[in-house]
Partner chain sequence: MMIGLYIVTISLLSLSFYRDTNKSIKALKKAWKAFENILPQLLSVIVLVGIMLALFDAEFISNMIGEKSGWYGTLLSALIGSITLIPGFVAFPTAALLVDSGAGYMQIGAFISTLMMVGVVTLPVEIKYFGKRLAVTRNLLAFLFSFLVAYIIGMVVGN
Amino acid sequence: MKFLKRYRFFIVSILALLFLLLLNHGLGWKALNLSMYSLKEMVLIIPPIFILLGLLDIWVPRETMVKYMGEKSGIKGIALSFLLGSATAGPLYGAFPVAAIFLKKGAKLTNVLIFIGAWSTTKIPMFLFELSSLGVKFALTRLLIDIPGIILIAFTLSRLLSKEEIKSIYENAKSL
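Assuming the form predicted on its own, can you produce the structure of this chain alone?
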């Protein structure tokens, strides 16, 4: 029963996919192929992320994380959060385990939110692609709008959360 409860979304998704295959064979195969492609992509991306997380957890002492990204890190923590988030490659779902490790190690919530925002919008490879494909004006304009936007969103979210909610976020990160 615990197994069924834990994997209910996955089981319902498989049943829906099988039902779609029976109902509309062509569309069902397209959905199945897309699902298999997504699964393959995740299998290739998730293990390296977790290996890097394990190394980050072991190699970076909590004191170092607090010093550079903690409550009193100031502009240094914001800049480092942007740098780490922008230097990444991979889909956004890879950012969340990294963010959990940052929280576990004592990073300030605002800096973690900035890291997630940078991962999603200011990646260096994406910026280089935009420079070559869409031009300098577009790439720089987007970047100059995104950076203050990410900072504004991170600080706003941090202010909107109660102390109990923030404490709960840190406790959940520590339990991972």
Contents of the next structure:
Amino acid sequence: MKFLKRYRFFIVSILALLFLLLLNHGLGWKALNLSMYSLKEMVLIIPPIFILLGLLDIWVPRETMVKYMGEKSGIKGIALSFLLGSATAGPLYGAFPVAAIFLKKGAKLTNVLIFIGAWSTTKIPMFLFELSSLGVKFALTRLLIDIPGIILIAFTLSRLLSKEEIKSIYENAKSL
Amino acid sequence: MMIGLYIVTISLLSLSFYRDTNKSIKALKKAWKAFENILPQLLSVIVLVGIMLALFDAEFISNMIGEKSGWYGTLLSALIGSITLIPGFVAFPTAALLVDSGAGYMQIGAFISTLMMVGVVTLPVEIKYFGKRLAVTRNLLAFLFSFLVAYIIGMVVGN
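Can you swap the form predicted on its own for the form predicted in complex with the partner chain?
Let us now look at the entire complex, which starts with that chain.
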């Protein structure tokens, strides 16, 4: 029962895939192939990310995280969050477990949100790729709007949440 | 990039084992627990992404977002970008092709921006870590912000 409850979303999505296969064989087959492709991507990217966060959890003391990314880390904390998020690889869902460990270790919520924003959109390897595909003007314009945008979104989000909500997010991160 | 990630991970893991075997085993156990915890959500995301990508292929997208499609086309591209999840190394060349086949820069700006910042299919994962309110609001703000990005890109690059 516990298994069924945990995997109910997955079961529903598999059923949707089967339904699509019955409805339109070509489209269903394409969806299946694309899912297998994403699975391959996940299998490649997940082990290093989770091993890194395990190491981070064990080796980096709370005081260090608080000092560099905590409440009083100021502009240095913002810069560090940007750098850490931009230097990574992998899809956005890889950022969330890492962000949760940051929270658990006492990083400031806005910094964690900046880290997620940077991971989502200012990754350095992706920027180079964007540059060659869509041109300097496009890539540079986007980067220049995104940097203040990410900071603005992070601060707006922490403003919108109540103290209790923020507290429960930290509690949740501890239990993961 | 993937190779870089593996080199860093293997080096740090080796260093960790060299310094303290027990702590390293504990770290690996934590890694496994964290992974097992999120596995159901990750698996659903993968299947949903497959279905979405099969429905919204490049041809479909380019039909939607021509240069003259204006704000309507921008809204559509933003919606498509929000619900799909395409890795960057596929998305950028696709976007370049779309531009060549007549898509406007404003629309492509909205598509690329929401593609990266907004994740509707990854919401179950995000909610698991950050709760419903923060996850939904973050996506909503990123969605709105993408229109500003699109507008400025349309102005700077379009002409």
